[in-house]
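Only one chain is included here, represented as structure tokens and corresponding to the form predicted on its own.
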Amino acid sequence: MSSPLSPASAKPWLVAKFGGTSVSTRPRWETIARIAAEHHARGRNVLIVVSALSGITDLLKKIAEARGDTARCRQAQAAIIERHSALLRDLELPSRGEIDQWLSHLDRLIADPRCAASALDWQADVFSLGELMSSTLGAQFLRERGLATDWLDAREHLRAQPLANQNEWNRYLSAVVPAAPEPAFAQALAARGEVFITQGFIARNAEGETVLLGRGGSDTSAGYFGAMLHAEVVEIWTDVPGMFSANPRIVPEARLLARLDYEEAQEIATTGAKVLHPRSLGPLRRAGVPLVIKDTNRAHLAGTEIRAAAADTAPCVKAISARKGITLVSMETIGMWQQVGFLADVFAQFKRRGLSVDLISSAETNVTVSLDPTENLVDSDVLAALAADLAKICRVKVIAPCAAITLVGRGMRSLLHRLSGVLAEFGALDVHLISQSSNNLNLTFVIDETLVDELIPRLHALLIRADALRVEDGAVFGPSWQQLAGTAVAPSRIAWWQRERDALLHLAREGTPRYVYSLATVREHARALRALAAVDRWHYSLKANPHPAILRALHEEGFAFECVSMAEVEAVRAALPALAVENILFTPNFAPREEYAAALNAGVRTTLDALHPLLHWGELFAGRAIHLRVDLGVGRGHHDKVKTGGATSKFGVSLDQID
């Protein structure tokens, strides 16, 4: 019979991960101490997972790649010692004995004979020192701040198991831990203490050797520990407020994603968002543990919450992301058509070279696949060897560097009708591959890498305009990056009603409701349009706003007018008695005969957009000059109901009816 849980073990666990920039200065460690203390005060056991100090992994990489070049190793070693010594002084820690043990271990590794060959097990030992040193300093500092903190060696608890198709590089430098809830581990840890600090990125294999968890391994470690402890929540503390609808550094208008489900977050992370590693989500999803991404500098912000999907989630694009450095391998042969086992032979070559295939596109005589550098050791030697293997069974073409642009969201196939504007943007580009995921969560386009940064902002704006990325949904989308960062907005982008705030408030005090228009803004926009030399004549649509002052202002700016009813024709003529009739365009739709007759008698330019008036009232138009509106078979618009062309449109004479 099991014994009752102690009060400590009955407390919920919280796992908080802090990245490299979050552990590199004293102010950041002060923040970590405050966050951990607040969670502990709320009755939680706390496990802190830390990365190496920013820049340290790069210095360790120089040692790992030096291949016995002692001078290069010692130069990087000196920089590592100085970085940690400087932080030790900044943290005002009384002793450096604990950190010196790891620095001494680094010295022994540099002298190790395995250094000359850059052996993979040796590399894993070298890289692990970054997290071992940062967590050691962190434990000392937290204790000095009065928070009883135990140092935990992550390698004693995270045990990697090799996958069936893993090569040696993956087993040592991108290992996988089969993490699942372990009540005995949670209870044993709670019996030792209530606040712990441990390392991200590292684990042990079955032989007891140190292995790494790949790029973004600290996120992955937090996910593993969160699942094993069946934590109340896992917090990923970083230098941005969460995930966004696009990369905010190239799309300032990108919106914070307030809530995502596990699958959507994993797709966004997998397809380019660097704020979270996708491996961290799998164990949390299986254990049902929510994850929150938070900003270390602005802890008060809610961030991005990731948990199970709501049952009634409506189809919507949540994000547009991009991955650079993609390599495409195109394989072509007539012999693959209906040939049993051809694909097995092809993919066996990728397995032989330890390469994981990401996207796949196939035709009768061609298969094209992509290789993602974040999951593969893709270099010129590996690609050359692969191409030589494949050349024995097909013609091979390597296309690089490419970028994959991905739209992520639930129910992607049901959104295709909204994406005409987005698809049109790709029409003028050389698209190498298109892939729509079988889980209906993404749509991916692979193009040349040089095009991606310029294209993403346009596509983000088009998705909003098409109502595919529904930023007005407050349950999903938060503020823009621009708003959160407090970025100054150019004066030309400040709305007129913001500039005229005081005057508007004064008018409001005199009585509401009230409509207020800015004629200066009307003129400004009219002049911007008139500056486009490609357009011969501009018409203002009266149905937008028939206010006489607006009509007079636009007339002075050289605009003609478009009317959809005789009432609008009369309104513009009343506002502008001297307006020439040729500056009025009458474009009715399903209008009665009387309106056509009145317009023709008034001499205004008249448009026909259907056969009915000609077939039934032909004598009315005899000898008259008319304009014919033609439906070219395609249409655009943010919604099906407002598209003005195509099979479902009510506007225009179709091409097959012109004769």
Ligand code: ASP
Contents of the next structure:
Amino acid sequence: MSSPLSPASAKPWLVAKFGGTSVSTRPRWETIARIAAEHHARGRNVLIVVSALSGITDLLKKIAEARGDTARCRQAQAAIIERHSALLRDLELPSRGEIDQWLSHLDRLIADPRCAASALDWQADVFSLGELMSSTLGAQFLRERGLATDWLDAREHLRAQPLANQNEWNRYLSAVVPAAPEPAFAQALAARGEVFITQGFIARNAEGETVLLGRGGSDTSAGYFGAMLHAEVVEIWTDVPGMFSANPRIVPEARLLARLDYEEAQEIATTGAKVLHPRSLGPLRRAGVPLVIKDTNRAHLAGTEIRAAAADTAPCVKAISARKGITLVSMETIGMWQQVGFLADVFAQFKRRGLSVDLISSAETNVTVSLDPTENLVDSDVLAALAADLAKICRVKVIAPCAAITLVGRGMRSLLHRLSGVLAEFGALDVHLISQSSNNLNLTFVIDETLVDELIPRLHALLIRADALRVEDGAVFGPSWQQLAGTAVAPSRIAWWQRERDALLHLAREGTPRYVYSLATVREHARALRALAAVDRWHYSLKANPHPAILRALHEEGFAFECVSMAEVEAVRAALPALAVENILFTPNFAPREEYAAALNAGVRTTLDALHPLLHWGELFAGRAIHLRVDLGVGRGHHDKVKTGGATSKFGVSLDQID
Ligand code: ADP
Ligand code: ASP
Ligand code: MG
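Please give the corresponding structure for the form predicted together with the ligand, as opposed to the form predicted on its own shown earlier.
And the full complex, kicking off with our chain again.
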């Protein structure tokens, strides 16, 4: 209750958005109730914005895209009912109760004739039910917990406006709301109550129909409401404790970004960090409202704070992000160099299809552009139609699926000298397009999609090593994801040779040079490797160090042995006479025939890494089990000479030789 001395309209507003996983369980709803109550007790008016329960929008998508396949619709519908009923039971709310109206609506929509055509207005209606249900169920729970909470239909307040050139798909499923501070709205709401809950993701168009704000668009709703209410802050509560220097689920070493300015955060979001929808920041930046990203499961962590830039920011890479599902369209002029208006002609075709172009790179006779699936409906029909139109004015090549990898940070152009190691990583890859944004905030590489998950962690490590990602700057970079999860290896471990200093000095007095090994360290590392659940067979390479004591220690730790010559096979058998032959893997490269014969006769596992032995001494291998070493065509390493795969490598049977 507001006292007469402090009119409700004068209370600051706080908008708190909770994502899918944050609204899916009872403990999370208890956290939401606590957070809302705390803000309210501090004298704030609170607007809670919620996503659908995690996975529900994907189930609704199955219905939205079923094109009249009723069995498919009913299956998804049953799963949706089950998920909500289970949560209602957990929350000890009456079964179905208030969400019944939405479930009946879903039932009617499935029976609607528009289902067969997957009409866009009907799709938007289907999708909207996820958020309508979660907010309804949430309002009920918060009231049960004693927090007087008003349920608000977001569509009454978020009015989408069609943009020039927006096609139907965008107007219904990825609409835009021109949100700016609206004191009258803030006042009217404050006159109604102090704690509200509403839906993310949905709005209404001028015709009064339901429209969506694009996948992940609940963040955008929070941004819109935050700007309209001129909130003190918008909080985005999710399943990670902030925005990280890379997707923490792919890069455990990724560092929390404690503070970002709007432009950097915008760039990180736009270039792939799903944690924040790229459209959520614009309205807040214009209204000067800060945004904070926090972890619902670990509410005590400070998270990422996004506000206006401090004046003196040194150039530095803040993050590396990736977007998958990118389609490249490469257009080559047909023999008309310096043809006036070529760009205008090709872009007109994209406009005609309502396709928004993301990256561009051009030469005298070629222009290549990328299409981002989050901003476009890039299906095969649209692409075929576009290619047919373009073919009239140029030669067209569509390259997909690609991924865009982006380095984000202020002053990218003055950081190039630090990026040599990072650029070297692209040496072995087919880079389809490079683009440097004119705002000097990003540098983007487009490569084949399959390469990206493996590449990102390596690039992240290289950026730190090159001091381009300056993680020692405590004002910007917080702890790593690993440290926050408590799984990090203590960084300041004292090396064994420091710990054993006295013993080593003592040995040195007996005579130098000499080699000293720490078996305890060998065992410790072996155990750390064995703890990786994803690998089920471990080999130690003899070439690393064939000392018998090391071989025995590793044998006891459960390792098998990899040898590249018969001399190594003999060395391991001499050190471990009782070792079963299956625990020896022979991986020769350009070995003479006698070595293969000896290895096969001894019964050790033998690897073939070229066709030559098979073609010339085929009889040797007849009836034998052999391993094939395959060259998948991509190499890794800081220098060509150490790459063990790819066109220039001598190792392995190439894929086209497998038959
Ligand atoms: P919500 O359902 O709460 O909206 P999202 O799944 O949309 O949550 O976004 C959170 C997810 O974003 C994280 O779980 C993480 O996998 C992903 N993500 C991608 N890039 C980043 C990044 N740079 N920092 C943090 N999270 C990221
Ligand atoms: N539920 C919607 C989606 O999954 C919106 C959101 O969660 O932000 O895309
Ligand atoms: Mg999200």
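C-alpha atoms forming the largest set that superposes within 1.5 Å between two forms make up the rigid core. Numbering follows the first chain given and starts at 1. Everything quoted here is computed from the prediction, not taken from an experiment.
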Taking the rigid core as reference, does T31 move its C-alpha 2 Å or further between these two forms? no
With both forms fitted on the core, check whether the Cα of E582 differs by 2 Å or more between these two forms. yes
